[in-house]
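We begin with a single chain expressed as structure tokens, specifically the form predicted on its own.
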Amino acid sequence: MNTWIYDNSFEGFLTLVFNCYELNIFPDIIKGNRNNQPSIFPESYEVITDETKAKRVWNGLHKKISNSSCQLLYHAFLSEICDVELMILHYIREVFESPINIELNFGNHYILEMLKMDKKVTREAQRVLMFTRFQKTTDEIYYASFDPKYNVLPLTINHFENRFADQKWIVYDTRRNYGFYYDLINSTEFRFTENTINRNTGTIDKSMMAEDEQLFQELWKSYFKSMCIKERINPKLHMQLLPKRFWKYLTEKQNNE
């Protein structure tokens, strides 16, 4: 089997696409080398990310399909579902090799799969925005943890930059162990190297918590409890609107469920 390895980045994947056409070889298997570990696949080909090559592929796609379809493709990539890279590669091959625009051919299997994945990823990004709970640290930085099913953090950064432009903040994906720090000017990707957060609850260490943070958390819990009308509780609807996997990072749910 012809196995190609890349660095899990979108630029790395687009470089892989460029190399396919440059070498006129297409892989049977595409694997991400997320932890920069040496390849365990014999006779595999390792792709070195090249921003120039990636940009050429991305610009080429924009000439063949609409901007919304390019974004759809990017969202599908962020889904990280099994073999999504091969599906996207098939999609891109049909885009490049068809003499006509195929993006509205809804009878095409790969186009339908892109649409399904886009819907799932977009919904997950919306949930992350809905269920954000910041905690204030001693150095005036607001921190929020997430554990999204899909890698949607990059899709939320513009919202946070626009909504909270006047304060420093960190948003962090505990499942993938990376986040973004906003310093009032730019958002920079980073990783925690020490255990400064509780991965089970998303809370920061008490030594790093602002003096009034715990008070505000208790006030928020009291407010949430007082607004709840017991006679109108509908557990089934509650679970539909607020999936349980988000509960662990919600202040109002901690120590209450």
Given for the second form:
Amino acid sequence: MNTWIYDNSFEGFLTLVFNCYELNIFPDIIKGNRNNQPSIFPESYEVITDETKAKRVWNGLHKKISNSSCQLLYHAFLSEICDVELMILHYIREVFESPINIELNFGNHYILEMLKMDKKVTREAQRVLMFTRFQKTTDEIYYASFDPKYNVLPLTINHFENRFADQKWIVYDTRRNYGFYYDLINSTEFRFTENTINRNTGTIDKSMMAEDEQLFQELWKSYFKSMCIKERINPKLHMQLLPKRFWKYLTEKQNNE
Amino acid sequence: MKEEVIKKLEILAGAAKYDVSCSSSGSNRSNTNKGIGNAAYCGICHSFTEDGRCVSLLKVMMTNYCMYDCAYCANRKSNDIERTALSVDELTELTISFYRRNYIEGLFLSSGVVKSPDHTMSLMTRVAKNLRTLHNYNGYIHLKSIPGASPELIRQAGLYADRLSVNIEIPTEANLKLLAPEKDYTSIYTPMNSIHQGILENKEDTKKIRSIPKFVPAGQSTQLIIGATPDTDNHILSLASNLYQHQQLKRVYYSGYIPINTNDSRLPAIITPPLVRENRLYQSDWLIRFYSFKVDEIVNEKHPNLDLDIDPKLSYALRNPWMFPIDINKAPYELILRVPGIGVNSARLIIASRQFGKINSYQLQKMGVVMKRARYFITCNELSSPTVNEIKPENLKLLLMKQLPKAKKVKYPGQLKLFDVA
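Now show the form predicted in complex with its partner chain, given that the preceding structure was the form predicted on its own.
Okay, now the whole complex, with that chain kicking things off.
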């Protein structure tokens, strides 16, 4: 088995693709080495991320397929689904090795799969936009946490920046333990070092909540309750539209303590 | 903001919940000067109620006091319910505070009619105006125009709102007059026409001057109550299709009648709302807007009502077996769209892919085609299924109905005698 290891970054993956073509060897297994631990795979080849190489592959792809297909590929990468790197590598090979542009040939397994993965990831990103609930803190920062199935946080920042341009905010991925802080001008990536946030509920400590925060949470809960038409109650549909894994961070789904 | 607002919001949100409009789409207002909010063109839902409806807007009434006495309405004058009102400032603060916490995509404001239609309309407009001008708010605003409000006021409202809507409620004027004595079609169509006119003029003006303020950029919508009167689906869908074509409405909502005022003899005695019929109407509406079906292909004099057992597209296919089977590898997009089990997405994938080679049934399935249904209506490469013509439409209907998930039997005993003569 031919195992290649890279650093989990998209640039790292593109460097890996570059090396494949350079050495004309293609891996059977691709493993991420997220925490830079020493390799546990004896017969493995370690890819060293190189921005120039990554750029060359990325530009090469843009010459073969449209912008939107390149985006698709990036989204599939963010899915972090098991063996997605191999799947993308297959896709890239099909694209590079075909004399014509085949990005619309959905009869092809890899091309259709890429489309489906993109759909899953953009849907999850959309859900983050839908189900994010900010809580106002005493220092006027709006805080929200969530733990999406796929690594979609980078896909949502633009939306939050455009929408909440006049308030400071933090969005935090508790599963991957990183987030973004927006200071009214820029948003920067960061990582919490202390346990200021309750990991189970995503709620901030009451002592840090703005004075009227509790009231607005109550208002929202009571609004949510009043909107339901009891003659039409449909728990199955409700669950399908509002999956349970999101409930723990949803104000309207939290029990009053 | 005070605690007592909780009670008011409870009452006024409860009063507004029967308005089914929930969309926040069609407007792409951008955030200007680092203000608050923008409007996403596709619209974004933020939650779902336990009845499975989407919550994207703070849907609330300014007040549930009302001088009208419409038979189907929870807030009619003669009902003995708790009445309250939210002030303009309370409404703006609620909207902004909910918006900042990402609870909502914007505001949907309606109201009972107090003092006069114009008085009510101008109060509602003030909420929208304050949000836009005092708070630099660029999120979505949907205002319900009050029947009978003057065209000037509607014009003003349209400068701040993304969408305006005038509810028709009852599909025929005679029945409307019976159920809502203070309303008539003039009071509904006058504002609807002036909104339409305003949109057309605004389009012309923006061609000349780019910076002109938008007028109702997300267009207008309306709502029809289904099952409170004996109007047929043919009648309802013809009305809707007319509105799409001639008033360029963005959406027509269908609201299955819920018996709120059970003791009114003008209304039918039903136990559960006609949810299946409502669903079939939405499916038909979809066929008209996205599948280029004509109304008389779905319902007509001979078939005035929709089949409640199967969806309207399958029903159409079974009534028109002569046009099948359709060759997936040759037929144009419009025809492929008519195959039961093939939606807009899979039809597009089929068209895009077949330039690279013939498509087989295995690939169709992977593209999302529901082969259980589609197989009787298509030919593709190697697929060897009997077609609808070989099985005969009536047999195929029974066969396919058996495969459907067991639909809940909804009792729908029909209308009261009074309406049968009306």
